[in-house]
Each structure stands twice: as structure tokens, then as C-alpha cells.
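Shown here is one chain on its own, the form predicted on its own, set out as C-alpha cells.
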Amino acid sequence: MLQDKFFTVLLVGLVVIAFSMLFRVFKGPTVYDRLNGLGVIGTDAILILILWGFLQKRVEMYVDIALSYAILGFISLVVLAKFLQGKGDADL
């Protein structure tokens, strides 16, 4: 079908922009750039898990899992956050 492959092209994109956000996230050259390529990252990740569960028929399953990860995301970003806040940019 026409929206398979539609949806299957999305998530190919997606795949490539997460592992692109990588390069950012070792290399940025500020925290904040590290900070933002891992939310950027995390956003790709429950657009990639809703796309496959868009191609595997069972959208209510993964929209569960996408919801679990996101709040698991947003935690872990804040505490990371909170954590480098006194740091600086000279220990990374």
C-alpha cells in the first residue's frame, strides 16, 4: 500500500536524523548542544516507535511504549541537566 511505503520512508528519515543528532551529541561544543542533540534523539525515538506501530497494525501497543519513554526521557533529560548545571563547558 501507498501508506506503507509512506510511513516507511518517515521512519527511515527518522533513523538517519537520530544518528545524525549522535555526532551532536559527542561532538557539540557546548552542553547545551549535547543536551538538546539527546532531545532530539528521544523525540525521534517515540516518532519511530508510533511509525512501527503504524506498519505493524497495533498503534495502541506502542503508543503506550512512546508515552513510557517519553516520561522516562523528559526525567532522565532534567536530571542530566540539573546534574551538568555547575559544571560548565570545560568538563565535557
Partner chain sequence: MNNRFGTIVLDISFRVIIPFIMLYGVYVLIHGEDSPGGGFQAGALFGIAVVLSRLVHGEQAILNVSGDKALILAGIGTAIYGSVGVVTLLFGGNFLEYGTLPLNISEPGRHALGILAIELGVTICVMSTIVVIFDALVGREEE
The other form holds:
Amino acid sequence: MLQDKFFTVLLVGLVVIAFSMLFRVFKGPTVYDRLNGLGVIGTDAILILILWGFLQKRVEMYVDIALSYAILGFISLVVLAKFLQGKGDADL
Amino acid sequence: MRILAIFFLMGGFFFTTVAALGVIRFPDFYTRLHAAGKGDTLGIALSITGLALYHGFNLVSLKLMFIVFFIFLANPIGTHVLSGAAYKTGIRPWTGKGE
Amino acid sequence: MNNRFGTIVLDISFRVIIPFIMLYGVYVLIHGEDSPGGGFQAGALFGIAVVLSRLVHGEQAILNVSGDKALILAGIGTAIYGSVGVVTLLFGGNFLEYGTLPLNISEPGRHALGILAIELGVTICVMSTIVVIFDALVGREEE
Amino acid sequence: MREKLIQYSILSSILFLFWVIFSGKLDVKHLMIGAVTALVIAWICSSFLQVSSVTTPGIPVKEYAVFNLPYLKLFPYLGWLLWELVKANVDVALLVLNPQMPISPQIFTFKKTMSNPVAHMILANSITLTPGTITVDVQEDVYTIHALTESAALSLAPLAGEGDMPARVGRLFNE
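Output block for the form predicted together with its partner chain, input the form predicted on its own:
Up next: the whole complex, starting with the chain shown before.
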């Protein structure tokens, strides 16, 4: 199927992008850079989940997972940022 | 409809790639935040809209549109919180005028 | 309500988002049989909703689960989970064999009800555990 | 009191609509569960859905309801915002793909007096989404903005008058 191939290419590309974000997560230099990289990975993961659902022909299930993931990722990003705010050691 | 969907998906993928490139290339934290906050929001939103178009109009595409709406609300807030936290911690922005 | 959590943006947007997180948690809990997740995800979503409503509304929040109350709730959640299993044991089945629940309804109905009870227990347990973890983090902050 | 009842019914009907979209099951049992859930959640949340206005000296503090939005006027605004977002992305993409990367980041502040906190939330999010600017901090009605380029900063807060976006949000909320 042609569209399956198209989705697979997109999926692989997105996974490569998400992994390239790990560069930023490991390199830093500040802790907020790491959080930013994690946030981008989280947003990409939503799309990766939905694309995977399309490939598996079970979108309605993966949409729910993606939405839960979106909410949890967003809240954890905000709470972590709030938790780290104002701590002197930004170069973690 | 399919062609429009594929157009949206390609556009979304392009912007996501640019966002990732920007996060790697830009010189300091705040400029990286620009790339992540805008490129990712539009990239993912476009892609999911494309998938919703591809799927046709039913409950699943409505849910997909709700995810798009959530990303539009949540991503700027995340960017704002990160930049605010960094600003209050005392990270100064890079101005390009030598250091 | 003059003391705000963080900046005005965070405060207002959390107020907007919390009802929807709660609704989504109930949806995940109720539709546990035919869609993913169930107990654990619903518990995580509820825990987040409770923590956020405490952040924006302080002690006056109606869903003010905190400290000892959260610990007790975690115990209650585990108790629900365990007692369903024990009831099935008492009526001659295996642990968590829903078919033997002493209810006057059909076999699939008993199954669905049993799973719902289990997931309710897991939800309450996970929710209060998240609240306890949050309290521990904040407490460490204040020391 | 009547105001509160209206807000309560608005919120619970929005929640019920979302329940129907998500559940997708239109039998009596699931609709009943949805209705009860929507009413209970609206009651739980009603306590924190009133927010007091952003204080400006000389004006008495007012209460605003969070879900009391100008829904009809919101749609044209969102369309305009989407178009701005696309333009912003093309701008950022051009900057990223340009080998010299001609950026001149800067932080500046500007002031926009509005008493409705919801309007401030919408304005701050819109600023973050559009050309080369992110909201770093909002204290009462003073915005701290990080801009990627000089022109982005000028388009938001020109030297005289006020920028396009704050003016639009102001008109959206009649302030």
C-alpha cells in the first residue's frame, strides 16, 4: 500500500528527529535546555503514536493514548520548570 | 482530500524538521525556545490536521482536532513557563555582541 | 483570590484546563474495557487534577486531598481492589474470577462490574499516591 | 447569583459536549454517566472559576468568570492567529536555514492595560505563537518579551502607539 509506505517514511523521520533532540538533552548546557529538548520529544511522540495507530489500523485506541500522553507530558514539563525555578545551579 | 492531507503532512514534517534543526543550531537558550515553541506547535498541528483530513469526518477526527486544540493551548504555556523560569534563575540572553 | 500561582498565564490556563482533565479521567476510567489504560491512567489524570486545583486554589479547593487524607485514600483504594478478589475467593472461584461475584445479573455484566470495581480501586490508589509524592516534594522544598 | 448559574450551565454543557465527542456511545447508560459527570465536575470546579481583575489603581476590583468568553468574536481572531502563526514559522524557518543566521535577540517590556485576566492569558499565548517573540514574564499588565529580531520587536511594540496584536485582543474583549 502506497499510503502505508508514506506513513512509514514519516514515522521513521519523526523518530530520527526525536532522537536528534537527545543531543540537546545530553549536551545542555543549562537544565532548561534539557527540559526544552524533552518537551520537543514529548510533542513529537504524540504524532508518532498517532501515526503508529494509523499503521496498525487502530487509530481510535492510539488517539486516547496520545491525548493522555499530551496531558501528562505538558503538566510534568510545567511542574518540573516550576520546581527548578530560582534554584541557583542552572548548569546541571 | 487525500492530496490536501498529504500536503498538510508534508508541511508539518517540514516545520518539525526545521524546529529540530533550530533547537540544535541556535546559539542560546531563548533562541532555541523560539524554534521549539513555534516550529513544533505548527508542525505537529499541521500533521495531525492532515491525518484528520485523511481519516475523513467522524469521531476519531474530532478527537484528533481536540488534540490539535490542546497543543495550541499547551505548547505556548510550556514555552512561557520554561522561559520565565530561566529568566528568574538569572540566565541572560545572548545578544550577539561578543562575550 | 489575589494570590496567584505563578504568572497570570499559568493561573488562568490551569483553571481552564482542570475541568477537562477531570472529564477525560472519568472517560478513561469508564471506557476501560474497550480502550486502553483504565485504572492507572485515570488515576494519574485525577492526581494531576487534584494537585493543580490545590495549586491554583489553595486550601479552599473542594477536592482538597492532602497529607493524611491521601494516605488513607490510598489504603481504601487497595482495600477495594483486594476485597473484590477476596469476595470472589469466598464464593468459590479463583482470586479475581469475576464470574463468581454474588450478583443477580448476567455473566458479562458481572465481569464488567468486577473490572470497574478493580479499576476504581487502582484509580483511587494511584491518585492518592501521586498526591503523596507531590506533598513529599513540596515538603522537602520548605525545609 | 444568576450570573453564577449561567456560568455553571455553560461549563457543564461544554463538558457534556466533550463527553459525547469522546465517548461516541449514544446509549442511555453512557449518556447518563456523562451528564452526571459533567454536572459534578462543573460543581467541583465552580469554586475556582471566578477570578478577580488585574488591579489598576483607581479602578475597583471586579470578578470575572473564566468561561465567559466572546465566543463568536473568537473564531475570526483564531483564524487571523493561525495565519500569523504560519508567517511566524516561515520567518523562523528562513532564519534557521540561513547559514549566517541574522538574528539580534533582545529583551524588552511593554504595557497593555486590560482588567480581564483571561484577555491577558490569550494575549500572552498569542505573543508566544507569533513572529519571533515569546512572553517571558507577565507582572500585572507589564509584559517582558524576548524577541528574535529587531523587526519582530517593533511589530509588537512600535515606538509610537500600540502594536496590531494587543489592539486586536483589546477589541476582542472590548477594553
